[in-house]
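The chain that follows stands alone, in the form predicted in complex with glutamine, written as structure tokens.
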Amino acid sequence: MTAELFTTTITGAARIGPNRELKRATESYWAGRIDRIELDGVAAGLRRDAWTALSNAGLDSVPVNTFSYYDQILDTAELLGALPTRYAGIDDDLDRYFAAARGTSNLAPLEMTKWFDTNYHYLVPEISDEITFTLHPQKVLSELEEARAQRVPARPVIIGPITFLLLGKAVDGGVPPINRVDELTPLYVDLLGRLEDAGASWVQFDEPALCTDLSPEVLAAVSRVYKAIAADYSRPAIMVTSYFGDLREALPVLAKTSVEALGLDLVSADPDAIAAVPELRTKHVVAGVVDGRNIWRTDLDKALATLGTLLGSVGSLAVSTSCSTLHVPYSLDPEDELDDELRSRLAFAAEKVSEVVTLSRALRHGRDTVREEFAASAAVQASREADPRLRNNDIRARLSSVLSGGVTRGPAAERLVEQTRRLGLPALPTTTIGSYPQTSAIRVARAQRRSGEIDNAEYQRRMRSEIADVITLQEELGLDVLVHGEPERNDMVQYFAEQLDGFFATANGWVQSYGTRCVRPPILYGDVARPTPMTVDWITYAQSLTSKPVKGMLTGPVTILAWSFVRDDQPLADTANQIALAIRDETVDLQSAGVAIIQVDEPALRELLPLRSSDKPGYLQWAVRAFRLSTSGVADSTQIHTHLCYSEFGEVIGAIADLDADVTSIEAARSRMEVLEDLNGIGFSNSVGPGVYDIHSPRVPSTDEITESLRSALKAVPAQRLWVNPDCGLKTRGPIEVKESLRNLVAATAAVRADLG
């Protein structure tokens, strides 16, 4: 291939819009408030602005086709004719696409799961044996044409065949999708021909799955498929891009094919190991030295040194981000509340593009041509080290003294005896996971407080009235262990981040989580301290309204860590322990205020699991320790609950037992029995609340249905250890369905208690 080598690029970019314009337009389209033409217009405007900004900033190759109306894996399923046939009856292509993403009143959507170890969620392709792959390249071709018409040096980005199939799931016991990889080769060859005809000189295939542990069969497939795709025919030059880790054994395999370029994540990988691969001497290496998924400003000298290590060992070198900037906010510009010190240390997507450009100039024309940028970067690194907020010696001393005291509680069986005596609960206690429906009154109060229309006192009064309503409701329903409903929490992580030292909550730092849903992860920049109690007033207020126990409700250290941007100057384990200490202090204060049950949610325990098996045990060890640190400060008579949002425990099942919570509530979407048997299989003997109905659906479960599922749960777990609860929080549900569902839950429990006699 004779494509000109580019020097300066990024792996991919966000699409939701700097002010979430695409979210608003898409939701308006779903609600029927705007039509397809208007939606397409918003999307095209966002693409144009994004491309213009990137090429004006100095990129000489701009990724296109990273736009998506919902998700890039769903786009790939459409590209390859791999949408399940159940949607085929929907004529309009966009409505069919959204049906696969979100379901319709009678069609289930595709399953959604996390994109590697990020907080982005993709739609899982269902690859049934019935599917015959066929190419549908309209989307990528039209985006390429659009970009070329705007004179953008466009490089179409497409998910590669290995990653697509490894992320897909078989249905009805069909063959594992990856076994069908050779069927995709001709489609990718065909696609390359079409892109060549449309004027593309480079094409990027994203293969992040190559940074995970691969079997010899998959490695052989990588070699076979990329040799075929990169064979000698009239096609654009190919860049295979990997991210979220290092390629290890896949690197020489790819390097031995004829692909022209490799995109490598140099934030994760060791540059010396890469420089040692002889086949790279003929390759264009696109070095991702600017971190695409965290928000810290790059240490330019360090990044330039990494580039220097590669320089003599690879054919040619370009500078890029380690992954798409989809995972970070758009720009620092709207962050008015940021102090100068902290601002100087941050780089969101726009600032990262400038860093890539600076590094590329330094590489090609010498560091002196960008002297000022390098001086600023060095000054920032120095000021960061001197910032007192990064080291709170009191906290560090307390942490090591608490840790040296150990993080175990008394034996679980003895705790149970004490707690049973203290709480006096009936068999099969009924409870809920924490949140109740987010009413419009709650949203209005939050908005009015933000705009200054109401003051804090008025806001508190309104939240208290919400709490009072939720307590009344639970008493009427006859639940045994009550919750306050979490009306005061905008988000289960941000709520705590706003009250802890060491965190900064952004004003506009939105990042796509899935589809039109965006989150604003807080920035954890310094040592964590808890200036004052965070939840005690709310819980004690709720407790004052009832004689039944009200659970204190906290978010666990691993989840707070997972859903924040975290400091990169110390091990994650150390940061987790600091958060854990703050949560531990909160549990002790709750206990002193008379709270007898405290739930510490850890829905993200499994999400942070490293991609490589060799890294997993180390992670699980510190994650479990952090949870135990946060929950072992209370007396044995205080009951600790935890909540996990999944039932496919897989590699974390041992860790769940090691958490040693007194009560663990879990999702039980597969079947109560299976989940409980998995837990029995590893000798789990604490109490458990397998969700008795799915809160993700608006359907109200019948009393009979719940009765049946409780009876089946009792076959696996004795009544003394079984709790009754829905499978997650209720904040996304409507008040009427919640009331009916919980009424049936209580009635079913009464029926099963009667059998127990």
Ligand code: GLN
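Okay, that was the form predicted in complex with glutamine. Show me the form predicted alone next.
All you get below is the one chain by itself.
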């Protein structure tokens, strides 16, 4: 191929908008407040602004087709004609797309799970044998045309065939999706021809699945498919990009094909592996030396040294981020409350682009051409090492003492006897996961407190009023174990980060989690300590309003770790234990206040699981220990719950049991209770609450539907160990929808209890 080589790029970019413009427009479209033309206009404006900013910053190759209305894997399913046939009756293409993402009143959505080891969620393609793959390239061709019209040096980005099928799920007894990869090869060849005709000189295929353990059969498929895709015909140059880890055995396989470029994550992987693959001496290597996932400023001297070691091992070299900047906030500019010391260490997406440009200039023109940037980088590294906030010797000594004493509770069977006597709950206890709808009144009160329109006393009065309403609603519905609804919490991680030493909570550091759902991961920069109780007053107030038990609601240490931007100067296990100690203190204070049930959520347990099998046992060992450290300070009569959601649980099923929670509530509706068989397979004997309906879909489940889910669950779990609850918290749902859904949940439970006699 004769495509001009590029030198400076990023792997991909965020699409939600610097002020979440796409979120607001999409939700307005769903609500009928704007039409398709208005929504498309917002989307086009975001694409235009993003491409222009990247081009103006100095990138000579700009990724396009990274925009999505919901998810890039769903986009790929649409590209390849792989949407399930149940959506075929929806005529409008965008409404059909959103039906697959969110479901409708009578159509279930696609299953949703975590994107490798990140907090981004993707929609799992359902690949049945009846699907005939067909090419539908309108989206990528349209966005390429837009970018070229703006004179942007555009590089279309498309999920590669191996990753798409490895992330897919066989349904209706179909063969493993990867077995059908040869059916996709001609579609990708066809697509490349169309992109060539449309003016693309480079095309990027994302293959992050190649950083996982691959069988010999899959490696053979990688070789076969990319030899065919990169054959000698009229096409753009091909860049195969992987991230979140090391390609290992897949690296020489790809290098022996005719693809022109490989994009490599050199933050997570070992750069020395490149020299061991002689075929790379003819390739254009796009070196991801700027961390696309975390927010710490790059050590420019170290990164440039890495680039220098590659020069003799590759044909040509470009500089990039390690992965898409989808995973970090847009810019540091809105963060007015950052102290200068911490600000100097941070780089969000805009700053990372600047770092890529700086490193590229240094590589091509010499370090002296950007000496000021390198001097600033060196100063940051030195000042960070001297910051006293990074080390709290009192916390470290106390943590060592607690760990040396052990982190176990009494035997589960004995705990159950004490808890049953204390709680007196009926068979199939009903509850919810924790959060209730964040109403406009709650959001207004929070904004008014931030702006100073109301004082803290008035804010607390309003939140107590919201709590009282939620308690009243739950009692009217007939739920057995209540929650306070969490109106005072902006986010299940940020709420705690704002009260713990060692964290900084951003003002506008939004990151897309899925669809229109965004989170603001706090910055964990120093040793963690809990100055005062964080939840006790809210929970004890809620408990004062009812004779039914109210759960104390906490976020677990692994999830706080996973959903924060974490310090990179000590092992994750050490940081997790510091968080766990703070949560442990909170559980002890809740118990002292009379709270009988405490839920410590760990939805991110699976998320942090390393991609390689050899690394998994070590992670699971410290993750389980951190959870047990956080929950083992209470008496056996205090019931510990945990909650896990939206992950493939099979690989961590043993760890879920090892958490030793008295009750584990777990996502199960979209996966049709599959997780229960996994739990039974390892002899799990504690209580479990499989989600009986999916809260991420706007549909209200019928009583019959929930009854069917419960009866299915009872085939795997005896009634004395089964709890009844939704899949996840209700924060994002509407009040009317929640009330109707929970009324049906209670009615279904009553019907099944009657069947049980």
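Each form is matched to the other, and the largest set of C-alpha atoms that superpose within 1.5 Å is called the rigid core. Model, not experiment: these values are computed from the prediction. Positions refer to the first chain, counted from 1.
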Core-aligned C-alpha movement of Gly32 between the two forms reaching 2 Å: no
Core-superposed C-alpha of Arg462 shifting 2 Å or more between the two forms: yes
Core-aligned C-alpha movement of Pro125 between the two forms, 2 Å or more: no
Inter-form CA displacement between the two forms at Arg711 - rigid core frame, Å: 9.0
Shift in Å of the Leu473 Cα between the two forms [rigid core superposition]: 6.3
